[in-house]
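Next comes just one chain, in structure tokens: the form predicted alone.
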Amino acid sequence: MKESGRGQACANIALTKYWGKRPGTANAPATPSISLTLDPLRTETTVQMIDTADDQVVLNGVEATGRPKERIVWFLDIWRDKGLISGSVFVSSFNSFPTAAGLASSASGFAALTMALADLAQADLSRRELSRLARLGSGSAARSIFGGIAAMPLGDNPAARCVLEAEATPWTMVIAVVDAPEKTVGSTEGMERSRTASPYYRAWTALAKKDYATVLHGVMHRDFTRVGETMEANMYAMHGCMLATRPSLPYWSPGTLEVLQEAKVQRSKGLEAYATVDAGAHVALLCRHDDADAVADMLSLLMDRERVMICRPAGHAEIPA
């Protein structure tokens, strides 16, 4: 084992959503999902062995406490229990984008931490094994191990797989970072609330399986309209399940609704871009590469240009040279 390790990974935005966990499993999803990994949404993580009784965690330059630290320490314990690492670890992680805001920071965060720990452990792990490990920290992190478009099937101990490499992916996402407070209910807690207290949860999980098959077929045949229409409908279905949860889980802000409405208006005028929103307020618009600048210009009419990000497909999570 080395004294230190490094890893980096990009966040992904789901084309068909992961919302719900299967009870009695090791963080296995209740819905299959497909995602696009996005280049500017990057997390860089370093880990280092330290001679202290407890692990230390710094996130974006601030010492972590409470739930954020507990999740990471719990993840480190998994690696220790498997005999991959031993002793206490100092973790330092930086995001290039907003944290805890519905832009999949936990996905890139745990994927980057997985790569850093693999570097530290000098473990000979396949990418599928790394995906399974990352999933234990964050279900979406399993997909961030892979670049381009990744699919996450159902199963007791599933791993994601790459469906389309980044360089072969013909689509871009343009993200509108809307005004919104930090989430008060995280995805893990929200999923469990929906599972136990949304009257639409069973219908949602059944629909999600159908949408997964439709989008997977669309991706393989490069059918942009089919993928975009199904992605947007799948997003509305997931948020409908959230809103029907008791008590309700409203993640959107007024800015979210403004962008969603404008996307529909612009489609009617010929600018084909489709919207999706994870468990947060920010909106991602899927478009063809050649339309990315036009979509960004459209969003710039609603908000400051610096709050608009053109996100090309990213490559695999990696250990930096």
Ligand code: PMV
Contents of the next structure:
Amino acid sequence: MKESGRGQACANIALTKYWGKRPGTANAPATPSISLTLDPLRTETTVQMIDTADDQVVLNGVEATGRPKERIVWFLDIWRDKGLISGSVFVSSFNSFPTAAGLASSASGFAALTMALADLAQADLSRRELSRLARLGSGSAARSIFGGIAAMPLGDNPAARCVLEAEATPWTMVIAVVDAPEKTVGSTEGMERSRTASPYYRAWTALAKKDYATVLHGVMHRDFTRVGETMEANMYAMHGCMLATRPSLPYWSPGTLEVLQEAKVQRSKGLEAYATVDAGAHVALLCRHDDADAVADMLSLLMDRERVMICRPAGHAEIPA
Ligand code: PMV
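Right, the form predicted alone is done, so what does the form predicted in complex with the named molecule look like?
Full complex below, order starting with the chain above.
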């Protein structure tokens, strides 16, 4: 074990969503998922051994307390229980994008932390083992361990795998950061509420398996239209399940609907971009690389240009040199 370690990872946005956990498992998903890992949505994390009784966590320069800290301490406990690290740890993490707003910060956050802890532990862990460990922190983080398009299958203790390397991925995501309050229900609580109180939960999990197979096939054949149409329909199904939860789980804001509607109008005029929304209000539009500027221009008519991010496929999580 070293004195300190570093890791970095990019966020990912799911093409078919993970929404639901299998009860009685170690954070195993109830739906398989596929994602695109995105540059420049990057998290850089440093970990250091410290001589204090408790762990210390600093997120974007501010000392973390409450739930965000508890989640990280709980994750460090897993590494300590497995004998991979020992003693108290100081964690410092920086995001290059807004946190807790549905922009997948937990994906890049736990993937970067996993890499930093692997560096600290000097453990010889395969990428699949790293993906399994990252999944325990956040399901979507398992996918960020891999670059490009990654798939996360079902299983008792699944790891993600790379389906298409970043360099071979011909698609871009353009993200519209819409005006929205900070969300109040995180994904873990939201998933549990949907599982126990959404009348559409079973239908959602069944549909999610079909959409996963369709998108996987579409990616292998670079069938953009099929991937885009299925991705968008899958997003609406997930939000339908969330909205039907009692009490309801609405993650959208008026700006979300504005972007969704405009994307549809533009598509009818020939600009082929498809929308997806995570458990938050921001919208990600999937398009072919060459259409990214046109999609960004379209979004700039609805919001300030600095709220529009062109995100290219990113490589895998790593321990920086
Ligand atoms: O990894 P979590 O626990 O933050 O859950 C991610 C959930 C969604 O972003 C809504 C979907 C997904 O597959 O990323």
